[in-house]
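Form predicted alone, single chain, as structure tokens, below.
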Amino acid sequence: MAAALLALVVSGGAARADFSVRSVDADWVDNIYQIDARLGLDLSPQAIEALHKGVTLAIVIDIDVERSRRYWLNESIASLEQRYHLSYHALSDQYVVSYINTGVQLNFPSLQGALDVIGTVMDLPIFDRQLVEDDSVYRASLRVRLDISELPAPLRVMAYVRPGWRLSSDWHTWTLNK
């Protein structure tokens, strides 16, 4: 296993990967701020090769909500991390998505099907209206990233310097409607 991981680290290849936030819709539902989001998840050839060789990939959706303050640093109202593990089961030829926050596990016959499920966020509750002050402005931000800190040690070292492993979208920011 160590030799296979080392081969993955050393192998180059052009990074044709991209993580992106395609859209975010957010609104209040029964005094809870909820979001729907569409994410683009295109893995690099290195990440796909590692997945097929038994490496589990951790994909994380980060969400932050801040209250803007005029003369001081912004105040953090909510910070949420949705974590997914993506793995490949060679015997069944299935991709497995494990939603770490709930323990739900789903199987897919194709990599694209698994990535589409991770990249579709529906009715995700973020915070309660009681945290909102009427005279303040609130901004929310969302990004999606590959968490390379969860890779096996031999792979993790080089993943920090190889562009094919640095998969992260830009922060998508919007102002909350009250």
Given for the second form:
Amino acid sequence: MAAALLALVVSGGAARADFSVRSVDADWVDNIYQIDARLGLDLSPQAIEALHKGVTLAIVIDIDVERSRRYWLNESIASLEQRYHLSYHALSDQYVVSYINTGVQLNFPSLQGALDVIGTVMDLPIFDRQLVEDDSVYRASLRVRLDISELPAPLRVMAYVRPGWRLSSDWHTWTLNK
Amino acid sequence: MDFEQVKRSGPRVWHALLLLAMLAPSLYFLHIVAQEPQRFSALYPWLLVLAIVESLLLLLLISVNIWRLVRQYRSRATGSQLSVRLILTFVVLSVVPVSVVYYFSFDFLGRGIENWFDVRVENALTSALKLSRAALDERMRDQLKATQRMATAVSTLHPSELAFRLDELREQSDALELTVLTYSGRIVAASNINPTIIVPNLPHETILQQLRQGRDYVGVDPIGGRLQVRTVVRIPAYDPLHEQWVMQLLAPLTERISELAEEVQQGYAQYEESSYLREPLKFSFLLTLSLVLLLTLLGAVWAAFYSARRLVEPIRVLAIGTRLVASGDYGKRLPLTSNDELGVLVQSFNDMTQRIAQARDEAERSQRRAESQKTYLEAVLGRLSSGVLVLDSQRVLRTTNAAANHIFGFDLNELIGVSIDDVGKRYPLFNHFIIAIMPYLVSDRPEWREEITFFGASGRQVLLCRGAALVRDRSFSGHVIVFDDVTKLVQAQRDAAWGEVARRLAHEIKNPLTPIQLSAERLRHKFLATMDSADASVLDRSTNTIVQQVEVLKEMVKAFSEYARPPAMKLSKVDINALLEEVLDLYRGDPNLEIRTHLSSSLPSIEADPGRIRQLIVNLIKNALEARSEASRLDVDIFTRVAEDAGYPLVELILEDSGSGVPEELIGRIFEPYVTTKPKGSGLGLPIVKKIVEEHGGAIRVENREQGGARVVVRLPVEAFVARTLDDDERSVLDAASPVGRYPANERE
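Could I have the structure of this protein in the form predicted in complex with the partner chain, to go alongside the form predicted alone above?
Full assembly next; the chain just shown is listed first.
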């Protein structure tokens, strides 16, 4: 047991990321910075099994925009979190995607269809041009991850221990064009 | 080991409090997290980490303690063995019950969680789900057929008519929404029960994909908590060139069926989830349980160390204290570590050592006192001129003094602890003394006095003894005997008596002598001429004899009065050497006398009466001459030298002759008047010499030389010490001090 506990502590950042950011396309549209992104969401067998057993998975897209500062920590300009809940409806054999930010709920007969919807970010507005200063360098970053903290408590401990649950893409970072 | 170390290694209460403050919250939170996992679930991982960190900390603490204990045990430190035993006991006492409880909890927990799940329930739920699906399937089939009919009905319609027809069809079928759209998803026409909804609910791409493959779609959508049946069918084409359309119908299930189906779905989903989560749940419960147990156990082990140390500490201190006391160190005060019975023990121990120290100091003081008293007593005894003997009840010699040694002539100190009977067997002289005092030793008289006379090495000795029985605790415990050598005193009294006799005799005899002589001469003068020759010769011879003998008597009386003459000293500085030469000049020329002088050149002048000293020298030489046999040759050697007695400077005059010496039986009494071996002489020569010597505070002794002849040794002090003859007052004092009838000794003889 002690060894497992130790692994829990040690394996914090070392899990293999099955999620990935395939492409990000960002530009100004009417003075609003908008993002299009394609995300690869490969669920591990453990996650799929849990989904089919009635566990709701929380998939989160994190977007950060920072102003670079030479002699100080970077200043955060905008921080956005897109949160989706993915669940399985046994009776109808449908996959239900709930977009928490808006409350919209969509049903899909296939898992891949549900994941494709989550993994396709279209025209996501991030911030207004007024917030941008001309002489500064801005860096934006994006990642997608499975939120372990929203898993049921008993499962969470296992999720910390077992690598199949550590699903997160690396941060995809790009410089903002003005 | 020192007490500074004792204090440093002592356990501290705040250690325990700190540890408790650290452990209690984590244990409490682990407890509430286990109770309400949903509420505190965010805390859970952090709690686990905290618990692990605490466990590691405790392990470290315990390791340090074990290491320290092992080191103490190896070095055989005081109290370490007891500590080990106590700690082992505590650990066993805590670990065994906790382990048993853990084992059963583990078992119960696993079985308890398993008991929530039942195959029959699971089967029932699965069956319910299947039943629901079957019920829905029938409904869906009906709707599919109805939709297909509708699709056939609208297939011939022109698009412009389609919208009206759709409303009609929708109302007929009690549908929520009826839509006609292209395969690509473009809406051709739509009818909704709610006219405000403009954008219809479009089928997913996968459904359209399925339709393109020639299969119609029917399915149930869980929308907004209510179930809807979605059917999507192809609309048969009336014109092959015309674009192909599909029709979608959304119809709600009846509220009753929808609710029931949703309940079945939820129940099934929950059961499935719980069933799926039971292993993780068990794992997390067991993890919590194990962590709590680990923390408790480690805490208990540490507490074992802590309490063992606290318990052993006073005992250890006591052990060290006892060892110190055993090695004779009573000065150390043990530090008080607690107020309980052990504290009382330490306090009592401190009191005890303090009392022991006091008693020891007291004993040392009394010993020193006794020793100083003994030294004082010995000093007093040593300075006493009287001899002292102390005997115990078995007549064993206990104490003596220097004067006793001097009187008896041997060292009595070496015989302390020996019975005086044994001493008597070894020293015959002492035996006389024992025999004389024995009657008093055996009698129970508390005090006694006795004058004992016996003959020792230096002639007749007279001891005046006083004895007393020693009584201690009302029982007889020995004798103390004090004695003085009064030989010289008796001698002096005898001499004084002689002087008195001589003076009276001289006085009594001298008075009639002159008339006798005158009468004899007158007889001779008157009758010698008138008598016949025969008578005349008788008269002549007789008167001559009378006159002659009277002359002799007169000489004798003169000598007597010389002897008895009271001292009238005329002191001046006298050079003995010069005086000797002066006197010896008178004797030079005698062919039968050879006088050799060996005079010290460093001889000091002495304070003396030169006339007397001259008489002394004359008498000594005369004595030597008188002692020689007729006409034989005599050698005389005269020595002078410097001597010292008890720090006082002396001049020693030694006269050795080659005569016949002194008979042994007379040697003790040679200085008494008329004790003489010589054919001529007054018998007062040596007594007068002795008198002169004593008048000058000196001493004289006569001894026989080994090679024949006598040796006279005269010692005279350099500074005058004029002895007085006893006067009447002093004599009466002496008489009073002596036992009745004993003094003067000469009267008895």
